[in-house]
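Next comes just one chain, in structure tokens: the form predicted on its own.
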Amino acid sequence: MTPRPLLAVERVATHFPVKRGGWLRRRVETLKAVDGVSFAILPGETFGIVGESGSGKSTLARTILRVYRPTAGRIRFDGLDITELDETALGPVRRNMQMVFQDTKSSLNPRLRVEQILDEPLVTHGLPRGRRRVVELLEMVGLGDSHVERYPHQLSGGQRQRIGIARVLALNPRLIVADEPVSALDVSIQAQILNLLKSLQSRLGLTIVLIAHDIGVVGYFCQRVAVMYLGRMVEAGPGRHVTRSPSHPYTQALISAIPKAEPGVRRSRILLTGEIPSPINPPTGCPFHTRCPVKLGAICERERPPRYRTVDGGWAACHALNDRPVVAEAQEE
């Protein structure tokens, strides 16, 4: 018997009012940030999100944690819809759906010190405190009790993300979205992050949802992958798959891109022309149609592609799978 989702997104669009023009000719536009994504995840898996800058990934994070309300579509979380709760009835359930960010100066408070700092949410939430329990979460990301009575700007990139890993922990989540939480920190020090999450999700029981736009980090760390592009989904399955026999090409782009590791090998380069289409005014049919080096013809530019079987479970939304089974949306996890 298949295990119930621990977060399930149903067809969720996340859409802005934008005002464009002079205030003689202002007109409100919308720009559609994400654009109808589905998508599953089991207790205890981790799924990685990838794509470049503006493909709407921290967008869709913001909304699976209720940040924003979705325009249109249903998250559930354990089976709770959770997409039309208030502010007063989210609160239960976000303590256990916690984010971990990417700025770990702005998203850690400067004038506080790091006990304060891990106090905070214990105290908001009505849970046991004090000084045992700060020097226990630090421990468990690797820290100590010499850390305590430090201020941010007296800490590393590295150890600041530990503590804002320790402030999530403090809670008890069961689901943790971290936003591109390595993204500012040197290589050696992304893969020790990356390792403790690895760790901490062994010891915990803990479901992550990865975002970054480095999709070699994110097939490192996710059993299963998703690429974005403006605002949808265009490709999904196990991550060993999708980062080693990408099916679409704007995915195979990606993997392209990544530098080789062994001196004097050379990967063939996939430069994609043009720049992203705005979200605002975005492209009919496949929205990758404009920069796409396998494009089709009229196909791509009129029908949005349906979700094509590729390996292990996988799809791809692509017109040249044309010749593999399809797979309907609501079947596609």
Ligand SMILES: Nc1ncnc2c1ncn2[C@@H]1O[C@H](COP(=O)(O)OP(=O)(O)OP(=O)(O)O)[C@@H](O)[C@H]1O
Contents of the next structure:
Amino acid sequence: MTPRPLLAVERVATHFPVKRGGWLRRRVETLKAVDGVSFAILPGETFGIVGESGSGKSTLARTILRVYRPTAGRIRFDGLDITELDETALGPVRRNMQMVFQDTKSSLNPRLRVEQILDEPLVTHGLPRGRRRVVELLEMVGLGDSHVERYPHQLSGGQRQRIGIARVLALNPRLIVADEPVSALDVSIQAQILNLLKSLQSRLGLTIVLIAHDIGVVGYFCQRVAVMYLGRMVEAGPGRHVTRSPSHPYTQALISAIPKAEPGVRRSRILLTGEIPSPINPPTGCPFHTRCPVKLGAICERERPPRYRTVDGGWAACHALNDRPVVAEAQEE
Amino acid sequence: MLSTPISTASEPLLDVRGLKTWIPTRRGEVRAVDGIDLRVHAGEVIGLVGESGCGKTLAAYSVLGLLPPPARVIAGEIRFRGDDLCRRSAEERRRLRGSAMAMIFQEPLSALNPVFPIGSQVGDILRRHSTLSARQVKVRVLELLDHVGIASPGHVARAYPFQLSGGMRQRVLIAMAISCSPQLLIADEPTTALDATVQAQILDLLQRLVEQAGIAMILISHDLAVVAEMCRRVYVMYAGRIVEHSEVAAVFARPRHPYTSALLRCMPALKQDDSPLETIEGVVPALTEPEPGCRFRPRCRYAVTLCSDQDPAATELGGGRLAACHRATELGLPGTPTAVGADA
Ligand SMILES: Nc1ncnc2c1ncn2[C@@H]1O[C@H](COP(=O)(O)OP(=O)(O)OP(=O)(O)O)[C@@H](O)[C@H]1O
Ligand SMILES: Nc1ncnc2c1ncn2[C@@H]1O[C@H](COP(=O)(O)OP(=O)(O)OP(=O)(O)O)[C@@H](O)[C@H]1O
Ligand code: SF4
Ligand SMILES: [Mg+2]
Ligand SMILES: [Mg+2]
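Other form of same protein, the form predicted together with the named molecule, not the form predicted on its own:
Starting with the chain above, the whole complex follows.
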């Protein structure tokens, strides 16, 4: 029997109403930021979500953590259905699922010293406090007590991100969702933070969802990876497989687009035309059909592709893979 | 393809020597660019890489004469077609920009004026630097937009910057930069703000344009992989200095400066296994009062006593290779596992 997932997301959609048009013909339209996403994460797993800007990664993260209430679908955390819980009922759940942000400048209060920043969550959740605990947390993220007195602006970007991680660790959460934790940092500092997250993950048995637009980062860090396009997942599977031998035409294009750092090698890229369509009027059928280099025809424009099996529990939602077994039918909500 | 020696006999198009660009501040002079040498030959694409804040943009602004005060060039020569630009008047340099040299800026949105339509902004450059009639300008604007791969030039010419996506804006900026057929183009992080699939489109476009028109290009980036794909030679910058210069393939296979080596090995994309990434501990030093010795020393795992005492000069390593490290000839530094066929 497979163990119970720590997080199970079923056909989740998060739509936003947006106002469009001038003052005469104002109308409200629906922006489908996340549109029918399903996945499950086992305890101790590292799960990566990649996708280009606007594909819905951050919205999905906030929905998982119930910052947003999904428009449709169900979210279960350790078996408990949290889709409809109100703030009071969410309290104890919140402690166990925490978020690390990209922008450490605005996510850390500039008027508080490091000590106060780390003390705050302990107070909120009524946990044991004190200088020793603060120093212990700092040591976990590779900083020392010399940083206790500092304000965020007296720290480098990498150090601020370490504080952001320490603040999350203060609560001993079971799930950490890290939304682009390294994309604002220099490569040399990125490596420090990724190594830190990885060692914490194995030492503390954390479950981590890592969101990034850099497929190299996600492929290196995560056991399983899912690829998002226009609010939907188009492929998922073992990290190495998805990033080395992708099955979905979009993943293939995404990976071929990344410079491979092999000097003198002119690769043949799959050049996509145009850019991601608007999530306000997303294409019907397969969301990728407007840019897809292998589009089959009417079926891609009309029918949502089901999930076809790839390898090791992986799948890709593309009609061109229809010689393979179906894992799940297309998800229309 | 990469086996020709770096040194080209002809005189370089751009020859920068000992350039220092400093910025006076209340806390002292920020030595943003602190004595760099850099050469570009006609029609050649070179890379300038380094972490945030190492002085890449200010070096580019120095060449173009676009330094925002109080930043100013305090020493060095910038020879363009043999002529030292530092001796030219502001007016002469303005005329040179847009006609002989052009730049694609790091922030595409702020490089465009929000209140004018795209067509008039592209047309402005043509009017300023050519003798075309109003009608000819209009025709040329549409040609240029078409040339940079914009599908409906007429529509885009009438649009305002905010109505365009990031990729489209970058195409417009490229159209503006090449509008007067420059000999030298400086592209400052032209794709950093873009998505991977759009970045691929823009890099392809740049490559096609410079090849077709024989434009020399300095591609500024913090991404070594982008440089590997586009450039034959690369300058690696650290804290205001050039620490290594070589053919790209050689740098990847056998870096000669510990900073370059570490930079190559901390990139997750190049990783073949799950072992921890190489890191560069510590942070880039403040550029106000550099400590004596090598600027990379506090972060360097190969540092010896000499490194704290003496600032290493750039050492010629044969075949045009340079590295500013006391131990450049003795260390066998690891490069990337993927680089093949390169010979240091
Ligand atoms: N609160 C909101 N109200 C309306 N639209 C929103 C809201 N939040 C996000 N969106 C829209 O939803 C879509 C998905 O946005 P989201 O921030 O989730 O993307 P992302 O994948 O995280 O992108 P990035 O890589 O740029 O961070 C975008 O089109 C965005 O403009
Ligand atoms: N007006 C200023 N006053 C003080 N310091 C400045 C000023 N402008 C730039 N600097 C400093 O000069 C250094 C070089 O800046 P520059 O913009 O050239 O870096 P860069 O290599 O282009 O970085 P990035 O990759 O982030 O664009 C930086 O350390 C920066 O902080
Ligand atoms: S379903 Fe059709 S349009 Fe979508 S990725 Fe597959 S082939 Fe392309
Ligand atoms: Mg986001
Ligand atoms: Mg810059």
